[in-house]
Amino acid sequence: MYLLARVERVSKLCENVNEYLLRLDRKLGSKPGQFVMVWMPRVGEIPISVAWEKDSLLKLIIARKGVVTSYIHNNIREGCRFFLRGPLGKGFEITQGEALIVAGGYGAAPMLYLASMLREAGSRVTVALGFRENRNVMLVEEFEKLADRVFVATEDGSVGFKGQLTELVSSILSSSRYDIVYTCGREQMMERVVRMAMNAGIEVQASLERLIKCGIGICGSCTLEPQGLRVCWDGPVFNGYKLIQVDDFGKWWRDASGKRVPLPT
């Protein structure tokens, strides 16, 4: 069953990333880290993380990557319709205490919703954001309204810390004590963050991206080996203890044909 959503506002966040504010027929009832399947008739269906929800309003942040996302960027304006299935998958567990959010690129999208829920739960929130360069930076002001501290890293040094996000995270972890780390972004980055957190004895949760077709654990396109975990059903959020046992984590995924191939860099 699809929910009908109408576009109330389209905002450009940075190069090739737009935010869509949608009004639904009813409340979706999502949790941070969950996703929806977005269907564009005669074009295709894709998974998109929920970036924010309140009452009947929903935000989706969509990066231009493939056929469906390019269609949305080129054609969807205020007043247009979205068709949604969801919420789907398992989201982040909200805990109280000192929380560190680590997000790379458009992986910041679901973490905005997470930051707001952590704030409501009474947690102290530190956010570390990583981007390649200035033209990719997004959501910094939005995070600053929700978090106690926000750090930004760019690989070329055009904004904030110069270097890899993992270098910034290493410095943050060495200077403060955290109860939990949450991360989303490029998987090779998350693999390093998960190991840093676990080596420091800190609980960690990571949100994975895979090629998701059905969204309900049937087709197997998003399977993680060797356990056979399905990202759309058992995740997309997994704890670190489970992920370090997954051979595919940070290394492999499946293409459209189901073939196991190296993760894009």
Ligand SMILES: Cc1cc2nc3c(=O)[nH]c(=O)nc-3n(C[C@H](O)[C@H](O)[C@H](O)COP(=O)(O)OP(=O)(O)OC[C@H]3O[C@@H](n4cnc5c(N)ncnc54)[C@H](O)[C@@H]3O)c2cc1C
Given for the second form:
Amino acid sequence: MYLLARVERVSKLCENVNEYLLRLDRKLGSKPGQFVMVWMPRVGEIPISVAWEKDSLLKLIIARKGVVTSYIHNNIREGCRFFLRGPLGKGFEITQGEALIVAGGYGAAPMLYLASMLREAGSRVTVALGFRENRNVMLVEEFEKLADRVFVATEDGSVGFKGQLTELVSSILSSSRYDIVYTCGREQMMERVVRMAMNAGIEVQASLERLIKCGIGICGSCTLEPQGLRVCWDGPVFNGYKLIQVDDFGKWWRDASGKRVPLPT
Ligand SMILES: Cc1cc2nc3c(=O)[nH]c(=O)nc-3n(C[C@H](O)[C@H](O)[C@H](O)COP(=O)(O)OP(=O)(O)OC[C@H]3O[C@@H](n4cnc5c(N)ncnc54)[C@H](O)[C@@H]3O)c2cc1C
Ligand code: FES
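Structure of the form predicted together with the named molecule, given the form predicted alone:
Every component of the complex follows; first up is the chain already shown.
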């Protein structure tokens, strides 16, 4: 079932990443970590995480990548209307306690919504964000309003900690005790974070990306081997215990023809 979305505002968050505030014709009713399929007629349909929703307002954060995302960046303005379907997939489980959110690049998109739900549930929230360089940094002030502590890492050291996000996470995990870690971003980064958390005996949940076609568990485009888990249906959020048994995690995905190929770096 499609929902009609009208664009209320478009804001640039950083180079190549825009935020779209949409008014829907009815409430979506999503959980953090769930996604919608955004349909651009005659161009394509792509999965985008829910970045925030309240009543009939919905935020999506979209990075320019290829055909459909570039079309959206170039053509979708205030007042435009388009259709989307969702909410799809399984989101993050909201727990109470000390939570650490680890997000790289536009992987931060679904984590603001998660942080606000964790706070509502009474959790204390620490956030670690990683970006390549200054021009990719986004949402830091928004996280600072919601979270108890926010750390930023950039690979070139232009903002915050200089180095990889995983190095920052390693020092955060060794200095405080957490009940749960949530992560979203590049899968190679998430694989390291999942292993670090599990080695420290901490529950961990990660949100994966694959090529999504149907979005409802039918076509097999997004399956993870060897279990045949479908990212669009069984995920995109999986817990660490499941992920460490998945051969594809951090290594393989399927291209548009369905062939298993190395994960893009
Ligand atoms: C559950 C889920 C949630 C997502 N949430 C967001 C979000 O909130 N914001 C956002 O900007 N993006 C998100 N993405 C990624 C987004 O769907 C892709 O960037 C988009 O589909 C690319 O479409 P395109 O037509 O612009 O690129 P294409 O022209 O199809 O491809 C351009 C390049 O991007 C690669 N690519 C295509 N699809 C994906 C993908 N799913 N993941 C990684 N690389 C891909 C291709 O291999 C190719 O190298 C999400 C993906 C999933 C699976
Ligand atoms: S995209 Fe079709 S099964 Fe997941």
